[in-house]
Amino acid sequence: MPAPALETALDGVRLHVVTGKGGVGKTTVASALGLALARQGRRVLLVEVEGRQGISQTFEVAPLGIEERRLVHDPSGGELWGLSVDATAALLEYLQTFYKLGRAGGALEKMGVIDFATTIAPGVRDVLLIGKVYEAVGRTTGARRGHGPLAWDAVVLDAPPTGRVARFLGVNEQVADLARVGPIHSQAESITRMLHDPRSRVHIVTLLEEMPVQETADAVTQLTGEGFRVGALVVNQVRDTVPPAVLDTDLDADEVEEQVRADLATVGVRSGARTVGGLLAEGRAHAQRLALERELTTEVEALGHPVLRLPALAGGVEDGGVSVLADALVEQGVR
């Protein structure tokens, strides 16, 4: 079954989670995606919620806070904001929202009530930042809550890894199970709900390596049985295409080194035995690399969702890559 276009994958989506295999630019993507969308004149929010500061370094900031705080203010009015969900912080924000305890909060944070909820229990860490994520999702400027237009026009968020995603997801599925009624259940019956509107989409970033398409299709496998939707699969760091004759593995062996020796000594280089020897090896290594690349590429467009790409940068995100990587998205259509 053909892929569905990207405009069918993107269309309404408020909330977009970008995961991917440790090491493939998670946090990168995630950055660029939320330049792009604030590029077209939306308010955009990037969360990140592992602690790592990873938005922060990618636009050279000062290290986020708990507070929102403006990144990106585009010339066409859109505007990017960043937020490291702290899970201590929403825990008293949550205590303080349902339950009203004011300064009891502050005194269960000083006992260590409060750090001890939040890291003998994963699963609690993960409800509270999920459910920051979602209070931002459902944020309205209205004097009431609920009321008014939303605050954000998307929320990207830096989810964890691909091999703990869905479970990152799901916490909430579980906690409805266990607590049946009061505001705990509600809450996360309203989140799982979220989570599973077509108007949330889960981004899965992959380089062209065997072990993250791998875990890429594996991700795909998992969070679409458990009920998430799966949005684009983005190839990152994508090297420049070579045309298939340079590649042609059946050229004859002496004419290749004749034609090198020839190149070499056209640009005044002497044409050793090591020096061709060494160039051939090379190009041998680079042409089974890039063969390998195009049977992953396959394997990626196989699964059934819009593939985007995004190229390799020689100087890595500093000094405006991100930006780069926004314009390309916008470019595939990215909206």
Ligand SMILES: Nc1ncnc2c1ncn2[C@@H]1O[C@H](COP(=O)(O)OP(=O)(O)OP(=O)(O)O)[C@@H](O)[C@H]1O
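All values derive from a computational prediction rather than experimental measurement. Between two forms, the rigid core is defined as the largest C-alpha subset superposing within 1.5 Å. Numbering follows the first chain given and starts at 1. What changes on going to the form predicted in complex with this ligand:
- With the core superposed, V269 shows a C-alpha displacement of at least 2 Å between these two forms.
- After superposition on the rigid core, displacement of the C-alpha of D197 between these two forms stays below 2 Å.
- Comparing the forms between these two forms, the C-alpha position of V260 differs by 2 angstroms or more, with the core used for superposition.
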Contents of the next structure:
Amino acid sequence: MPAPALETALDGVRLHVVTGKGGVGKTTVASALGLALARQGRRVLLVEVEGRQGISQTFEVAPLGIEERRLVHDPSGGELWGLSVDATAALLEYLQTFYKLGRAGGALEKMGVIDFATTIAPGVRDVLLIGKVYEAVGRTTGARRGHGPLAWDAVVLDAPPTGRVARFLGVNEQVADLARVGPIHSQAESITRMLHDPRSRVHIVTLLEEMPVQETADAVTQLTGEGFRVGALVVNQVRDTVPPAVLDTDLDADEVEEQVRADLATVGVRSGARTVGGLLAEGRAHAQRLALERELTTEVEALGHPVLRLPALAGGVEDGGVSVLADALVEQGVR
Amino acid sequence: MPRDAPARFEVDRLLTDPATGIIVCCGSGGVGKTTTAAALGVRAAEAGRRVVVLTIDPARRLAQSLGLSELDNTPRPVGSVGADAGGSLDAMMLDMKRTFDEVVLAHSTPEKAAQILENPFYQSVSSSFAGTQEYMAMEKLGQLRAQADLEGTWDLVIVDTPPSRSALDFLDAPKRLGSFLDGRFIRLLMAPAKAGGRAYLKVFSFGANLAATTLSRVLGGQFLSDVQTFVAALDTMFGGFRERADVTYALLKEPSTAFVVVAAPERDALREAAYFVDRLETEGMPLAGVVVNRMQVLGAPGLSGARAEAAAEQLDDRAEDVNGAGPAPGLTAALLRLHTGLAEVASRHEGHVRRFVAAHPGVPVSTVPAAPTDIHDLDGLRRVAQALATG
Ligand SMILES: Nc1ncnc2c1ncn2[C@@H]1O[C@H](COP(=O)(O)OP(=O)(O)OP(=O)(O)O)[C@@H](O)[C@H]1O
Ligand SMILES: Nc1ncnc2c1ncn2[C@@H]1O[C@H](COP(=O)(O)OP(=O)(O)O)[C@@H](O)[C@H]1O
Ligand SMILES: [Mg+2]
Ligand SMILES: [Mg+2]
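Could you present the same protein in the form predicted in complex with this ligand, rather than the form predicted on its own shown above?
Every chain and every other molecule in the complex is listed next, the one we just looked at coming first.
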């Protein structure tokens, strides 16, 4: 199946959900994507839901709270804002809006009721968390609710890892058991409608390693099966391409060893057996690694979605690394 | 010994010491906990121990080569590993939900168990509560240890830990679940359940009443009755359950237990490992050593990266003059450039390890080289184990 063009996976998308196996770079890629969009003049909100302060760490700013805060103002006029959604605060706010609880909200919290509802009632936590995202995606700036221009051109969600994401997004099913009527239920339905809309996409981040690629393949199947739309597959931490000569040569051949020894001698490198053998061993290991990466790349490409690649930054993502990754996304056509 | 030379992690001594009864492999996500646990299992069995390895989330191919395709939540023999030395290796993969269900079944009457298993709150807690996997890993460890003592099937239990972001979760999550179950609201709900069901609203304080009615308005009518079933279930079984977790926790402090902390040679992973090492110290839990996995090692360590790069440039210049005869023009330069890149990574890795060692003098450390491809068979595990024992 040929992958659709990147534009069809990204154009007009208003909600970008970013997932992937734990530790592959979801937060980093979500941040880079938000920044890439902001650099093209968009107003973008970047949201995290696990209370880990991954966004503030990536941008090296003070911890985010439950208020939206501007992270970047781009010369293009674009802006990137950050938000860390908190289920407890969201529930209190929600109860306030719908039930005008006043001070009783505080009493509920003290009694551990809020804690109870957000940790244990199936799906409630997720409905509350995505509820905030839903609100941001649909928010308008007009005087009346639902009127005027949209507040955000795009919302990027740093989502839970692949193992949990289908459950997280499947709020409707989760609360179905619990609340057949009532505001939580109708909220879940609106959220589900938004998540199934073509303007919402789930991007999956992977590394060129067996487990993450396997999880990516599983997630594509599962998410697609449940009616979500996969956007791009992002291969993160791609290492420098090797000089092809290393790959295409049979490094075990005798004349290769001879050649390397002779070459080293001409430039005055000590060309003892250990050096020559060691360099060849490094070449062989590298070729093996690359063969595996090629195989995994083929597997990722065969999943039928556009593939984006981000380089492995030698020094990690500190000191503006996320900006380099954002540029790489723009270069590959992220609009 | 220079101040910053790491104490050697004597892995073989640990594995062959008959006093070692439990080995727990901890670390942050993706660093190689499962691989290390399996590798230690193979090596211990081949040194004559009768080992059971509890893995949590093995990579698919590794699971296959350990014969873990049957998901029945009980250990199965892994071929005849260790037989020559009089040892044996059994392995299993944790089924979290099933382990939880089994605890329920073991602690209540069949009717009551059926009721609990169907309860949506129970289902939510048993399949997705943050910490349930850690809790169940501990539960299973306790079970295996008890079975080992009782039946003499195994003399060494090796456990992998769940893939949480923080290594500390393994120690903290069960307590979190416990203290959550001890929470005020739960206790409030529990009291009337004890008093006998229907009258419960009467004994509720005004606040609890408000809480309950608000929640049922928000969440729908079924809510309260489901909560009640769940709470009643907690009341009958979770006391014992919590005790069991406490017993297992205590097991972790025994001198026969050894923690192996796995890390990658990166800043974040080693920082995580450092937290864990400190925490073990505070808890009085025995640390056996730290494994720094996936180190870049060089085939030609005597050649510096800078020298290799310079030599590659010289070769490029010469290639322009000569115009390639021989097997592959540019091959040597390519190998040299590859070496430069690898040398950079290797020195970064070593730097991270050095800093860790300097900050934790006396903590035994072993390093394992990064294999070019994933570790997915017994031979791969043997190589990792060999490195563990010698590096
Ligand atoms: N392209 C890259 N180059 C170098 N380092 C990277 C790159 N992408 C991510 N990293 C580093 O990898 C680590 C994990 O990244 P990140 O926190 O974004 O992953 P995650 O998927 O959000 O993790 P978690 O599952 O724990 O939320 C971080 O230390 C990050 O700095
Ligand atoms: N020394 C190593 N060299 C190469 N690959 C490794 C090494 N150690 C682990 N791996 C690979 O890394 C991946 C993650 O390892 P795993 O043991 O499952 O990590 P964890 O249990 O800590 O999440 C697996 O695919 C494994 O084969
Ligand atoms: Mg993250
Ligand atoms: Mg694991």
